[in-house]
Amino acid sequence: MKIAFDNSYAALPAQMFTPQLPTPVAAPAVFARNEALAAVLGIDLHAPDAAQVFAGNHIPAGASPIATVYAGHQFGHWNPQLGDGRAILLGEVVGSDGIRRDIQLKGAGPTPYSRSGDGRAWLGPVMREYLVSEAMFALGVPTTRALAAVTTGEDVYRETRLPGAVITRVAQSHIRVGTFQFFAARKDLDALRALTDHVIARHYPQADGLAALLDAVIARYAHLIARWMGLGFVHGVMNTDNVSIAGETIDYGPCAFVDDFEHGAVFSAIDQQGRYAYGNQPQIGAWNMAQFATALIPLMGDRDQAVKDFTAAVHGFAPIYAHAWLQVFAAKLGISDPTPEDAALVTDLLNLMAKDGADFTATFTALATDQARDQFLDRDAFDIWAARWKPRQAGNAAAIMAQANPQIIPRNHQVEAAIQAGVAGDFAPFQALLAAVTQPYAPLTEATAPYARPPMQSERVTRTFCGT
């Protein structure tokens, strides 16, 4: 296999990473390939060592295979130390589109940052994330991408045996809000200053400083939860070792999509105090971007300075995220201009949505055809907030929210299915839900429709878990 790799970071100050190999596998064997986002990159998925290359058992020429280091907030505290402790990252490579990507394998094996851990994967995680993450990018969601995935013919450990599988993730690039404040922290301003200029270089050459490069990402950032937000995503896991600072959805560990709508939901089984819950999420947004402006305040000349200016920064998250929010959900309502007052208007409907229990996805596409009427048990006061919001449609409302309120997502059910049919041997379901949940706007036919369908009581998953 030919990879054009150019890198960047393995070029950086040492202390940012460690050269790291794979540790090889016994059997590897290919078991989903992305042609679309290969075809960018000029990778030829069906080069006869693809399935060595994607295990790490062949690294391919050029390759710079490194762990890197970074900090983090974990449910709000700080670890000092992480890192890659189970993902290698080969090397960048330029696409078709001029844009610079990250090559990663992730369950490659153990590294110096992995805390004991076996530095693999099983295969449900890989397939969750495959199928998440793709499904993300289809819904116009910036987001790392999958690339290839593989089974490793190992078994791994966690509560039982299960089958080992290595994902190759392709991300802008992996540096996160705790890649700043590991160096910030042990006060290595070189490595620091090193840091931002790579990053302002990479992916914010518009910006002119440290004030500019702290905009542009809580901007970025603001929009990215808006988004999550209009699809009723939960990400699970917002430390700030998995915020990524090119403004991409990463680490796709125990995150979910709601189905029957609440504003608490939580799915993931370590966050037991519920600080990562969908309602939850714009407030962590803003609580993370202040700790990646703390970790710039080193940087700056005059601290009290920087400081007053950088809190005002931060304070700037709400307003951004409030206007991206309308923007996003009057668009599924099919309101082309909205006002202040539309965001009563989505406030009320979430609320009726939480009363009744009312499936999220299942509502707004149903808004499209005049059927949502029956999401609701309470359908008079539905009815009374349909009066107030007829009005506010635009002419072409239909279109509109066709383009906002997807079909189909990866909903908990049917991932789990695809899993659970993924770990007997079967990957014709997996197959199957990736080609739905790729194409999330598309009008429903018979093969997909299914995929559409909110589960059934019995079916409910409320539980998600990290793979490690």
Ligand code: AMP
Contents of the next structure:
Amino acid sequence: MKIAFDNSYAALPAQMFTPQLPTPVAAPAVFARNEALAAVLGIDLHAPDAAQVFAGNHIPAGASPIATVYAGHQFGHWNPQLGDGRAILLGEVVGSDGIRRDIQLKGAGPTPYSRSGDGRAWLGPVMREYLVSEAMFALGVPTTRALAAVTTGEDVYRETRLPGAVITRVAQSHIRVGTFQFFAARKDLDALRALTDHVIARHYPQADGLAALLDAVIARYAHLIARWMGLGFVHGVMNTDNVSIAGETIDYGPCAFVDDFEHGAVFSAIDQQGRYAYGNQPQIGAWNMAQFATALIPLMGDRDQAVKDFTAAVHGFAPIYAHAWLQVFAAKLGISDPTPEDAALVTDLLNLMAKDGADFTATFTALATDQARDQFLDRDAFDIWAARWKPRQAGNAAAIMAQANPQIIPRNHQVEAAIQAGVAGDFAPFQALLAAVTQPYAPLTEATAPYARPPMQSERVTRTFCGT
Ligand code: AMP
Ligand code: MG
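After the form predicted alone, can we look at the form predicted in complex with this ligand?
Okay, now the whole complex, with that chain kicking things off.
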């Protein structure tokens, strides 16, 4: 396989990563290929050695495989050293669209940062990441992508024996808030400066200094979380090591989309306090940006002034988010010129949905029909709300709403069913679900309609387990 690598991260100071080859696996087989993304990257997914390459058995010419180091706050607790424990960055490719992207194998074997882990992934989380990241892309949300996925022919051991897999993840970069935190905590100013220069050149070329970089990262992250909220998406592990500096959704572990809406929706089995519940995501977003700001302080000459300025910048997160959130939800209601009063309209609808356990996705798509009230137990309350809403709709409300309200999101019970079939060797449900979730705004067809249906009580999946 020929890949036109052009590696810039591997040319940064040596303390920022460790050269690391993937550990070969027994019998790789490709089960998913992303042809559209491959075309942008100029990669032939049908090369004879494709399975070997996407398993890490064969390193294509020009790759410079490394594991990157980072730190992070995990559930609020500082961890001074994390790093790519099971991911290996092969290198970077500048696509036909001019965008530079990382090509990374996740589940490719141990690295110096594996701690007690085995460096592997099992098939379930690989399938989940593939489905959800590609759905997010189709939904128009900034995200890492999935280029290919293979089964390894080897088992991994979690609570039980499970089939191993490797996903090839593509991202604008894998630089995280935690990458900055690692070097700031060690007072390694050379690396911190090199990292900052790299990030500005690569992701924020308009930023003319650290303050501008901070503002730009805050703005992207606030918009990203507003998009999540508008889809009922719960990331599940918003640790600072899972916050992409490029503003992409990254690290699809125990993530899920809410079915019956509740503000406090939590899916991750390890998030017992609900730190990363649906409704907490904006506050955690601001908290994560405070950690980023803190990591930049050592580079600033006048520390006290920098603390003051950066604190003000972090306080800017909330109004930027609030504005973005209102834009997102106004579009979902077919409102083109939202006013502050429309924020109350949105909140009141969400509260009605929460009170009645209305399905998030189905309620918003039903608003385009005359059946929305059927989503509610308290139909009178909905009618009263709708009487306030109707006059606020734009002339082209139907068109605005059709682009803002997906028919299909990767519902948790469907993802779980696809995983169970995949584990049994049948990838047809995965392929059918992938096809449906990557056309989220298209009118439903006979083939896709089942994926729009909310789970029945007996089908509901309310817990997800971490991607490890
Ligand atoms: P995550 O929760 O996926 O963001 O992972 C947190 C940290 O644990 C990262 O540094 C991962 O690289 C590492 N990690 C997760 N799973 C494994 C594994 N199976 N083997 C080695 N490291 C892992
Ligand atoms: Mg992570």
